[in-house]
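Presented below, as structure tokens, is a lone chain in the form predicted alone.
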Amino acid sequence: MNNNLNIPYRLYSEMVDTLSDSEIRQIAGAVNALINKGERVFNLTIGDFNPKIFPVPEKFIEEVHKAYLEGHTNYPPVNGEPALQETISEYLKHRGNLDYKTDDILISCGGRPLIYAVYQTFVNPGETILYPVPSWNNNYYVHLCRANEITVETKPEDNFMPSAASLEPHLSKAAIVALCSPLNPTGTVLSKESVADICNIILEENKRREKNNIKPLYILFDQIYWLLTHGETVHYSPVLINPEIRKYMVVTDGMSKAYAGTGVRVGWAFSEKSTIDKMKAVLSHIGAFPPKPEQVAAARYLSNHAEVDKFLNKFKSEIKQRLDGFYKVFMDLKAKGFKVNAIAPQAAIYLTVEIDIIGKTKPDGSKINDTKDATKYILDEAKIGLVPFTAFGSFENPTWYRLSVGTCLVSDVEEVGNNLLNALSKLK
């Protein structure tokens, strides 16, 4: 126990003290205020889905209930039900073209505990970890896990997706590289050039340090909106383009987009069997696994094919409906000169679009001096919720925002683009 009143203790950790709250949830927060101030606000903040419009499959649902019927209320394996592995791997076969074998799948609460626990396995206090921005929650692991990291500004000629060029002169300081395809923020994707040279700068990198005695490189890749293309849009894994990465790459995936089910939580990875046993250790200790119901039911349901096409052909249907409307409203504001953009929809729930008004003048005669003022102007005078890049991780005053479609009406888009065009108008 310190004694010396002269000399000030830290109550709580310095990683829980210096740890920030989430920009997209602030702005949640703005947003959620105006409506319960009885303001009509549109909500395209969070890459959430609203469940009145967009529910979980019915089929998994009644899966649920069975399960919970049937008495599967113990503790599930740490890694997860056998027949859930048993179906992911399956699936990811029957889906993807992948073949991993139940050892080599982790089952996890949602991504987020799978990501955590990459972190854990590769990453020592003080390493480095490398990842393109914008990106979603990459600083928050590195901030848990006591790291550094370096980021790589990429730019909305390269569809906000790095490219191998931009990774490459920071390989040798890194532990992991993190990426993600279908992009959340951007909903676009890596093409198939980019992650055949990605492959191979990171094969390269590994060489080097195999005749060094240095642990290799890693890639972290997340995939939860991999089934989530639209149009002409192809997903493409690394694995299947260079079968050499398979050994340096863990993948994450889940439920929680594909589905509309962020709250039913399941989720999973694969990789290597020896790097799951080690990410295995690290979520025994957290019990980050699904209730047992629900992996039940997720075994059960995603082995249907039938029902899952069914869902899945419906489901992405409507969301593109929604991003085609949005991406031709701001396609028609930027033929009548206002200086907004977006980029056609690829994949996932989100829209990237451009609303550059820093430095215009308010109708009250103030300037919008930053970013942070132009979300405000955007949310107070047009009551549009929408996330500046800034809260990816974005350097200062990026024009570009995500754009969410899971919580809206096909309805609401018109009268978003009013009101959008409406504010603007009153810019000078």
Ligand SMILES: Cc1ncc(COP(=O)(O)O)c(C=O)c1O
Given for the second form:
Amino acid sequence: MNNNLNIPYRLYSEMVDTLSDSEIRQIAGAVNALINKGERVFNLTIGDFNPKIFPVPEKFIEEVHKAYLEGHTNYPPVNGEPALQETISEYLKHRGNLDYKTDDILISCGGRPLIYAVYQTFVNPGETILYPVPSWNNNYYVHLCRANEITVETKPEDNFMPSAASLEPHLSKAAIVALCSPLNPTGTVLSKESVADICNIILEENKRREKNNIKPLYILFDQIYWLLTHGETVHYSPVLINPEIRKYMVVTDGMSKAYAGTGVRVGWAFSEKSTIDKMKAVLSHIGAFPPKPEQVAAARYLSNHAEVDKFLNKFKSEIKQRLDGFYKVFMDLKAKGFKVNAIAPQAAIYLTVEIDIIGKTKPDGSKINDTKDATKYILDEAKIGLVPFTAFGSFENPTWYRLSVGTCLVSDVEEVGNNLLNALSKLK
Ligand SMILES: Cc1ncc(COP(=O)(O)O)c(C=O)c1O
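One more: the block was the form predicted alone; return the form predicted in complex with the ligand.
All chains and molecules follow, beginning with the one already shown.
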């Protein structure tokens, strides 16, 4: 418009022009380029599943077929099929002892739109989101909302989980605190004590805010991996630790991870009805509903507790087998004197591993200068694709990586171990 004044203009909005592509997808792209060249590469980069190795529950597929044949193909209600809201209400009670009524539940097409809706519901442009790093995707939601962020670096010795003490100094500046447990990328969980302490500091902050007539601080609590805990690990729901937090918290969840259904696109959020109504208003204009047949199918499948238990038990044991296998690989390499480490598996489909090769010299005489070089060396030499924590916004832990098992076979574990041993042995 203003071109006749010779003032340069942006064709697209500033927000879109400055929106960067996911770094994880870029790394996955480099891995795929090698695979396309015919190389045998172990792609442990993506938070997804190979459906041939980890298919969605068969019974759920049957229900989807049935729902199409029954003609459930018109618009679903914007907050979700009533039968699915009913099922989720029972499911939360049955699996998590959580009391949320149908009106407190919003259905959407996966976790992402719900997270976006939480941001849009509570955050004005220019306001601040507080979140620990490494973290999954919060930086993008901050950007989409034209907001600011304060990130708090977590530490390996705390299993990369935030403490109340690390969050507290920043609370007064935040509109929301975004938490995730079990966490992507680490597969670790918040301890009961941490959940209690974090609830306490938020409730204290909100008492101060109430006195000063300032809007309260909310928690976005992403628990999309909560049913994938392994061994003795327990997922702690903040409302069960401190019921007072309920009115200040929105929880997001869905079928993407616990049912290997990343392409299924069924998710739900729960909170106070007043908050859920606002989120519904945001999403209704985006039309972010899951297909109606999938909602009908999910309502029927997820209410079948015996079938769900059967699926989850098998699925979790297969994931654990891989995570335990990789953990052993790293512990064996560590015992051999290599500068590697890992955190024992707790949850989700991820293992947190350290490969400390920055500063080493490669066989060609060149040096590994930074995380990027190290990631490339591991890919080129060991044929293993991993995502460094720097891609999850953590810059104080440049030697740590996410290892995802959603696309690997049990038989891959040994080969990955051998490849890594060879690649590490070549470094000086
Ligand atoms: C922590 C976390 N939350 C939410 C999501 C989004 O899930 P969905 O695929 O249901 O949008 C993911 C996906 O990777 C995730 O890792």
